[in-house]
Structures are given as structure tokens and as C-alpha cells.
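Okay, so here's just one chain, in C-alpha cells, the form predicted on its own.
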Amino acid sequence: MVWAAGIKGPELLKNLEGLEVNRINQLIVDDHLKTSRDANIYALGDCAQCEWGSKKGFVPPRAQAAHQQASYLYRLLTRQLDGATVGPFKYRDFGSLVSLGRQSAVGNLMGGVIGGNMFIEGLIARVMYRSLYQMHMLALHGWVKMVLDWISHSLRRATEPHVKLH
């Protein structure tokens, strides 16, 4: 298992014999996330260069892509154990949210109810950003850790300065 964070794969990947990598050390994968030269090795997230079926180019190296790929691989591997198959991986871009401090955020939401793109900002975007963060915490650590993290964050925020100068 190799862990990568960021938009470039670790140097270790380019030194693995027999596996094809691109210029930023990502393993080249097919539409089932299998590496191009060894069908027994899968890659996802920042470690993988995966074609974006419906668009030209590749799936962006972002958390939402890694999350979708992890869910897909879980489904694929459990069905393979049962002798079943799964169709190819299909990435859906739901947009982006960026935090701009305690009270604000901006984002671009895609698809959903309106069917197109929608730019959001301010408090609404901030609430959505915080909700998304809590959903990630829940998925990773469960209810108890998520609630304790939220309480801890709320208490720390009350005592931290509004502006940090370093």
C-alpha cells in the first residue's frame, strides 16, 4: 500500500519496476482502476491517472475523486469475491468548496437539483463546507469521534484570536 497526498505521486512509484507512471509519478490505470501493466494492482486517488470517461483529460486529484474511487473499489472487490462483475468507474464532479476563514467560503456546485453550475459564497458556502467536513469525519471516524471533534473545535474557536500573525 502506498499513501500519497497532493497532486504528485511519491518518488517511490516511479522506481517500481514493471508499472507505468506519468510525469508526476501517478500509476496509469484503466477504467476499473487496474494498473496498465499488472491487472492485480489497483490504484486510486492521487496515486492514479484515471481517464475521465465523459470528458477529455483525467480525473482531478481531489478528495472527492479519491472518495468515489475508494467506494468503487470496495464494491468491485467485494463483488469479485462473489464471482460477479462491476461496470467501469465513472467520476461525477459535484463541484468545489474553499474555506476563506471562519465566516466565509466560496464554491462552485455542479449538477444536483439545478442541473448546471451554481456559484455560492458567504455564510451559505461556509455552512456547506463545514457540513461536508463533518460528513468526512463521520465516514472516517464514526459518530462519537465526529461529535467530540465538533465540540473540541467549537471550544477552541472561542479562545483563539481572530487574526494570527506569524
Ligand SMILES: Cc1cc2nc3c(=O)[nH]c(=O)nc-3n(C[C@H](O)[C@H](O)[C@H](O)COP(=O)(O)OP(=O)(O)OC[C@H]3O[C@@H](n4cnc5c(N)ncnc54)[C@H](O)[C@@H]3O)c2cc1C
Second form
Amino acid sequence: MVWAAGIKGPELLKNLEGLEVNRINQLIVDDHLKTSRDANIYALGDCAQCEWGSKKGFVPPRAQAAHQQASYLYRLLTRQLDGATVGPFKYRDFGSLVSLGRQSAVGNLMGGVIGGNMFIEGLIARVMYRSLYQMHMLALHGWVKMVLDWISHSLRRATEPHVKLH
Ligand SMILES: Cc1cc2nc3c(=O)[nH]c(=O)nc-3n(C[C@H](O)[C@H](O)[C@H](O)COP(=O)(O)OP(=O)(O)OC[C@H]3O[C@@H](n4cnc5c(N)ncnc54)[C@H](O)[C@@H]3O)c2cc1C
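In place of the form predicted on its own, the structure of the form predicted in complex with this ligand is requested.
Below, the chain from earlier opens the complete complex, with every other chain and molecule after it.
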């Protein structure tokens, strides 16, 4: 089964006085993530529409984009406080992975990782998907919680039924 969903920002964003939004309620930002009508307000992640720069279109609403923008904004704001400037935000696409259940996944790795665009599938893609998930857990919760989550996930997998019983 393939499930697809679009995204839309909450109505709240449309009603922030004076700030410009697109038709899906994303705040329009420039290449320094400043909102178009107020340079003192920044937006990042899914709620922002940011030009891709090197490519046509906009930075995609993905976790890796939100993460890169968060790191960028942290650098920009701290350096600005020291009176320094920072160049524009540049999105680096490391590729996409889609989980296809327990045994498989598909995806593509982009230039930043392997120096070209490469399609991957099967167990390799699955292992990469799982590793990325563990890295996210590590970043969010630290080693102890990450290891506990991994153990509990493995135990659950071994004991839970493969079909819904009732
Ligand atoms: C089912 C699903 C699968 C996905 N899979 C992938 C994937 O495999 N790879 C990938 O790169 N991306 C994936 N994404 C996209 C990814 O989750 C988002 O791009 C990413 O989380 C955006 O981060 P963000 O910080 O901008 O927003 P969010 O992570 O959505 O964080 C926004 C936060 O704001 C809070 N919030 C909302 N309204 C208010 C309010 N009024 N007041 C206070 N707080 C509020 C929310 O509770 C939330 O915690 C997936 C998304 C979905 C829905």
C-alpha cells in the first residue's frame, strides 16, 4: 500500500499580522530565512517557503531540510550577535529513503554522499533507513534512550504477531 499526503501550514500562520504566506500557509522567506516583510522574523522547516537556490523550486518540506535550516539559523543568529555576517542558506540534498516494511526500502543517494545520484533498494536501503532512524534517536534522546529503544523495538519485533489478531 502506498500512502501519500500533502502538507499545509496551520491557519494561524495566515493570520500573523502582515507576514506574507503562500497558498499552503507557508511563510515566505529569503535566502537568509528572513520573512519577506519583516527582516527580524525568521522561519524554517515545513512552515517556510524557501527558494532552493541552485535548483528551480523550493526547499522540500523534509526533516533533513528542517535540520539544516535549524543549524544554519543557530550559526546565523549567534554570529549576528557578535556583529558578524553569514552567507545565504544552501540546502544540500542527501537523498531520500522510503521504508517498504520490515525487509526492504527504496531510495536514492545524492551527490553529497557518493559523488553522483544512485538508486538503492532492498536490504542495503533498509539497513541505511534503520541506521538513519537510530541516528535521529541518538540526536534527540542520547545514547541511553537510543539503545533502550533499539532493544525494546527488537524484542517487540520478535514477539508481536505478524497479523492483527483482533
Ligand atoms: C508521516 C510522515 C512521514 C515523514 N517521513 C519523512 C521522511 O522519511 N524523511 C524526511 O526527511 N521527512 C519526513 N517527513 C517530513 C518531516 O517530518 C518534516 O519535514 C519535519 O518534521 C519538519 O520539521 P519542522 O520542525 O519544520 O516541523 P515539525 O517537526 O512538524 O515541528 C513543528 C512543531 O510545532 C508544534 N506546533 C504546531 N502548532 C503549534 C502552535 N500553534 N503552538 C506551538 N507549537 C505548535 C508541533 O506540535 C510540532 O512539534 C514526514 C512527515 C510525515 C507527516
